[in-house]
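Only one chain is given next, in structure tokens, and it is the form predicted on its own.
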Amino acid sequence: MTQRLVVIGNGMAGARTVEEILARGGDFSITMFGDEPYGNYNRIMLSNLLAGVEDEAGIYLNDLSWYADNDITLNAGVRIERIDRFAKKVYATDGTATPYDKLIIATGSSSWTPPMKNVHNPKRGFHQGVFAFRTLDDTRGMIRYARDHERAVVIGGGLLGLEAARGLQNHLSDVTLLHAMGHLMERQLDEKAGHMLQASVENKLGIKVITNAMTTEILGKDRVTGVKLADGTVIPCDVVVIAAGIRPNTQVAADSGLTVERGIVVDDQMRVQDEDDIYSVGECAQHRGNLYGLVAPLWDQAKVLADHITGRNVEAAYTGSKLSTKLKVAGIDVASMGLIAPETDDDEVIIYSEPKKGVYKQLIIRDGALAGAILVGDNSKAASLIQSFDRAQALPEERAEMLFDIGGPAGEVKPEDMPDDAQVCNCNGVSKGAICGVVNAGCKTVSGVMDKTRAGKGCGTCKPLVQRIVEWAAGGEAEEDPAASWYVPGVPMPKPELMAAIRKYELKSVSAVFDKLVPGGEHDAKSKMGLASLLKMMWADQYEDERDARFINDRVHGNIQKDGTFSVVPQMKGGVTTPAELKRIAEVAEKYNVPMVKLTGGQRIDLLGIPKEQLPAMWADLDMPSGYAYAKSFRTVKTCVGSDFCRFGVGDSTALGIAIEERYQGLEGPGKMKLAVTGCPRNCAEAYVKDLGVVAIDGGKWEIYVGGAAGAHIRKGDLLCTVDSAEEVIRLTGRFLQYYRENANWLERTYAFVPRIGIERIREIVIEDVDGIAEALDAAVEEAVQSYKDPWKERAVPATPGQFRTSLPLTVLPQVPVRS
């Protein structure tokens, strides 16, 4: 007989438990209640959302359709205020009463606010400009408010506070982190590691950190103007984010007469104490005196609860978790497990410290087993250490082998050497055995396994290991994913079919493509950039630009660097410049205190470390066109001096390089396009290893090579043809580039495209015109050329109000080294 299952809480633990129950075929009529008016999202990813590296669509674990597909009644945005455990009903704030046979409480935790004067406003909750950092709404509000302000203070130097501070740097120029304790992440790191992390946060990220900082008061009458510390220090700010910890949400359980101590007390089957039909799981549950806030224990609890409640294994027991975590904290590698300090005189302690590089490693060994470890700045050994810690494995005699690859085990774990219960995805608690189980059940594609297990769906750092395990479990090679033939992941069509549909329906914007060609019209963030490039290639000046479809580089026309600043590379056609241009570049570099001026591999000058809001002024002062050092587009034509000066030159490579660059500058493509022209076969401009390289040979002829590369991939280009004139080179260059633009996969460079199509086939199409499309290719590239506009002209009238708004650390730019 179908039982009525009610779940209070639609967060990660509640939804995951329901997933586990569904996976076991539990015969329940399921009703869920959640405080938030959304589906189920990954709360861990809120920091990525704040940092702008993920959009909202990317953090959902289950959208609303998942509930409908599984016949789950979701009451989103409805709070349960009372449980009548005798009548077996839950009462909601909307006045409804819902009966149950089994009840699961997964109410999670809430952000904790330390006692501070003026933190709350009686009329609106938090004071104007003060935010917690716990929910999607918190994050949205923070982003909206931060856009119009400059300075932020984050209260709390734990993991959440660090992530909040790093994320706020995307919106505010000045971020200060306050921590009441003596060092950062004191629960996971010892004092030395905490200080090492602090140095990295300050020096590499430009975030000011103050420890032993007890915030006592929020300043400002109508809105935040600063905070005051216990020692009287006042820190001016416009935004305050509180990330000082969490507290279990147990009020409804306590009000309903359930046993609550620090959390809702449960047994090993996750049943609430003295209740046969009420369970609790997740951060609100207290098991054997412990509360758990990491994801992996919650998943373990969900499995046990599901086994028990469905009868799959009524003896299943959760006996607690050994806590370990491996992650990037504000972009810095950190791992911690077990003890953070020795507890007995017999505890063996191994420490390696390299302060200048921000690397700190500590092991604590007890009775020959790993009892604790801390890694800061280098997580390469984290996986093997976690495995040793979880399984209490025997350790090598040479302890250094646990921290370094010096004759010890390889840093990369082999799938065949891993036990089945070795955890692969720490974010979602997925083991090697779970991955292999999905493969053995018939799913042999990497993406399919990731979808079914969620391995790799958290921070994503385990994806390479997931792929190796899938390939190993599949017998050596994973099957091709049907979606692999799609041009972009969110539109189920190969490129030719997609282009045909775009033309048929005259779809000229990214939104229009999603609305017309995607079942359900879902907009996929990961597909936008590829679609925008494709549409611009197809429609030229008829393309309807949507700025949110662009990557940040294309929105501000500069290459974003690892510290969040941008590089400015003015165009020097063919690598040629003038004294006047050089002088202007030097003056601009001095005026804006550019941290580094560097020559690029493409014969340009790179001004590195430029804050976003300075870009328009710099472009105006330079008064030179964009050098396109950031886009998936035609970038440069590198040249040698050719026949003008070189004793061996047989062709005017400089003039031809300039002519090619003038004609095809800024041309959009599936990948970046780097070209070169060299004046003789000595090849000083390295034309053989360019996407398209031109080489002058005796007799006034030119050879054209395509598909070369000398970056992460090395490939000598294939000879496409030999022609008699520079004009013919220019014409065939455009035709080849257009053929590549129309037929390459998204992000497929020519070094992969040319071998895939075959140089003979490309020669048939581009040179011999056996398909009769040469004229169309010429016309299409001509249309693109005619639509060219220098993107740096947007300095005069920004495309959006926030296009060049301050968003990144500006006062300290430590990650762009200043070299004398």
Ligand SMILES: Cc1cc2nc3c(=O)[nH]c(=O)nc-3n(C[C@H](O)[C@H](O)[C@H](O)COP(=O)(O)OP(=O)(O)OC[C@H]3O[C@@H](n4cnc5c(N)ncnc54)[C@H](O)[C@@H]3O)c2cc1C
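Being a predicted model, the structure only gives us computed values, none of them experimental. Rigid core (definition): largest C-alpha set, two forms, superposition within 1.5 Å. Residue numbers count along the first chain shown, from 1. First, how it differs from the form predicted together with the named molecule.
Residue 775: CA moves 2 Å or more between these two forms after rigid-core fitting. Core-superposed comparison between these two forms: the Cα of residue 220 travels less than 2 Å.
Once both forms are overlaid on the rigid core, the distance between the two CA positions of residue 470 between these two forms is 2 angstroms or more.
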The other form holds:
Amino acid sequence: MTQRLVVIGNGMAGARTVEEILARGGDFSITMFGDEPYGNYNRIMLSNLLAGVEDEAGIYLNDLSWYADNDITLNAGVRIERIDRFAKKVYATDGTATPYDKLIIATGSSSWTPPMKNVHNPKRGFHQGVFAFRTLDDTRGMIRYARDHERAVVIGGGLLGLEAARGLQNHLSDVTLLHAMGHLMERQLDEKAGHMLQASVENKLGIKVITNAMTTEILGKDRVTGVKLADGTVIPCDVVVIAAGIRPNTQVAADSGLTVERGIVVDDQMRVQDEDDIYSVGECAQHRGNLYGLVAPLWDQAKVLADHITGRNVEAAYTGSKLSTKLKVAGIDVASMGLIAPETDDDEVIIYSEPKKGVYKQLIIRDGALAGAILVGDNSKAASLIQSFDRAQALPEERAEMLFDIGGPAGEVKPEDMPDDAQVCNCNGVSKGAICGVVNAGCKTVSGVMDKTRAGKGCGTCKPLVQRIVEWAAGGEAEEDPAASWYVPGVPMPKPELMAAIRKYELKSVSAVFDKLVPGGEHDAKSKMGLASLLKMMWADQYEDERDARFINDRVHGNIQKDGTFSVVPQMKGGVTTPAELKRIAEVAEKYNVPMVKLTGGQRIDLLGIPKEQLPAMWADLDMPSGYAYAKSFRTVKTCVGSDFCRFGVGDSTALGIAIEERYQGLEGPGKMKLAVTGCPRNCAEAYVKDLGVVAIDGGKWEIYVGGAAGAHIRKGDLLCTVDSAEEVIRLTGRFLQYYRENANWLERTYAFVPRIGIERIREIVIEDVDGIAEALDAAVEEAVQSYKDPWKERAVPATPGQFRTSLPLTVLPQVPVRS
Amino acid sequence: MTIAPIAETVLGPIDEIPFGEGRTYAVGSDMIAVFRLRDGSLRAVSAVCPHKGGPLADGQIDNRVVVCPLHLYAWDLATGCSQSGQPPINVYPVRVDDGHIILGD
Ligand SMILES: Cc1cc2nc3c(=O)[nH]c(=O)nc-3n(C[C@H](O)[C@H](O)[C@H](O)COP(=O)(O)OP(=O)(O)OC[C@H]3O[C@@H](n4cnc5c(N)ncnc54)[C@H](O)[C@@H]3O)c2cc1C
Ligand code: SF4
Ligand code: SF4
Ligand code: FES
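For comparison with the form predicted on its own, produce the structure of the form predicted together with the named molecule.
Once more the chain from above appears, this time first in line as the rest of the complex follows.
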């Protein structure tokens, strides 16, 4: 007879266990309870959600249809209060009772709040502005609140605290991390590694870190105004995130008379002590005295439980997991496993440390086997170390080989060198063999293999390795679109290679590129515009302009509209105009019967619906320069009224905006560049969401933000630097834009480019000049500035015959008679 | 392939069309886009994009296709077939004679 299986807890362990049971064909009618009102999501991804690199839709593991498809009754948003072990029923807070034959408790953990004065509000739970970091609701609340505030304090310097601090930077500019211990991640890292990580977090990410910081009180009555430390220090802030640790959710079990110590005590079959029909998995379970707070052990537990409960293998036993972690903590590579310090005199310790680069590696070897390892700043050897550690493999004589690739090709584990059962995805427990199996069965794309095996779908750090294995297993036939890395679809080269070839052969026109670099010399219409932009950037006024390589907008210097007409947008620097100019625009609009006159989001006046053939005459009548409302190029600099008129203004945003636009007008790029300058952090010109935004702050200083967007994609820019003068802003603007022009993919806007390169790296190049190319960037952008010509001057002498001839003639033109 | 029959007509001097570009001509009640490929040969197709009426002569070409400027769908210049599941466009015979564009056979 079909047994009734009830699962309390719809988190990562509960749902995974059910998946494993279904995979074994278990004959149960399944009912699940989860007190969060959602299907099942990947909690690990909350960090990504907070950091804005993942959206909510991307974090669900099983959506509601999965439950329906598998005949699982899901009670989402229903909390179980008590279990009656004798009557075999579970009772929910809504008063319902559900009978079971078998029960699984997978209630996970809750975030732990250290004792602090004023952290709770008697009416609301947490004080307003105070958040835990555990659930989707926590994360949503945090994002919503952080957006409108400026300074955050994160309590807790472990993995979670670091992730929270990093994620919050996406929403506000000032983040301080408080850690009660002497160094960060003290359970995974030794003191030196902890300090190294701290230095990286402070210097590369700009997060302030205070260690030995005991928070004793939350300050502020209705809203948080700061926190107070044991030594009396007050840190002003308006958001507090607590990530100080977790505690297993064992209340239900304890209230129901099950054996609970730190967690719910289970045996090797994950059965609750002294119970025949109750199991527990996940963070709430205590096995052989251990609690596990990472997902990899939970997957092992889920498999054993499923084997046992379905009768597939009643002898299956979980014997514990060796813990290893390999992570990007706040963007910095960290791996840790086993011991973090030697314990006996015989333990060998090998340390490599390069503080300037933030690289630290430590190995602890006992009896010829790896007993512990710490890596900070370089995870290239993490996979092989985790493997040696898990299996206590014999170690190479040359110990340094474990830390570096000596002699061999640089860097990464080679798929052919890995044993079949080597675990590739530590989150989902997927082995190299499993990946190869799927590839051999015919699935040859990386994304397909990821869907089928779930490899790479946890924290995602193993994705590159998964890709290499798929490619290797497919024998070089992985069906990844090879063109994915090309700069344009018609020339088989990524951008750096393409640029090198263009320079080497001195290719100065688009057709020269096709002729020289495409096998067979085949031209490609869809590649022309990208190549034209690249060549113009590389050669400035030496570029041989072939008009057919331009998109129609760039051929006639206006934006094509849905009916084939164009728009005319005169330049209006910084949104500033004069009555005389306004009058002229009005007169032209009237004279040409312009169907629509519209103010644009870029602070200009748009004359819409202009037939192509009228463009030159209108430009002449306007006698104003082109406003660049078309083209992949520098568009406008939006400004606010700033210090001239605004009572809050601390900087002359209007003047600076105009100066920037005057200098960089018309600059081509891989994507459009929209800028803004705002006179104070009230941000009336929306500078935080521009490709480059400048914000005046008190003390005559300016902040420069890059990589912002507020179009189809929304992103707050990253703070590049703070400078003292308008001249400095203008100079660094040019340098950043040039770096973007040279390195971004075709059509890659800064909101994708900046996170891809990483703001720290961009800062290193553009501000600190560690690569020594700043001068070259400045010179290149200067050259581009010098070659600027107002395209509307082409009105007098068309560049090509029929440049402004209509493409949609409405009347039949007179024709030359047919000759006999 | 849809090669539409059309009466022989002289459209104008070949110099009216720059290499690699197209221009529209009205012929009777038809509108025809003529392209001059970079290899010097000519192609003539319907001037109006069957998708949403885009002006094909304003599109970009290579030696095989024209890409409509509005939504970037592409059509084969020799056959008129769409590469993206759109309806085909008409293709017309066209040639150069003594510096003039001659439409029709
Ligand atoms: C932000 C963040 C980042 C993380 N990053 C990583 C990482 O990079 N790598 C890694 O290995 N691990 C990471 N973890 C840890 C990992 O998410 C957990 O180990 C894992 O989710 C534990 O699974 P679980 O099922 O035991 O608990 P949970 O996923 O917490 O699920 C328990 C569920 O049970 C519900 N529940 C509790 N009590 C009841 C009740 N009485 N009635 C009904 N429902 C109840 C809870 O609401 C919850 O939904 C991270 C965790 C967080 C919060
Ligand atoms: S951003 Fe500041 S200076 Fe500019 S208009 Fe707004 S309040 Fe005034
Ligand atoms: S926002 Fe969309 S609809 Fe509006 S102008 Fe831009 S592209 Fe067109
Ligand atoms: S109108 Fe031509 S592609 Fe849409």
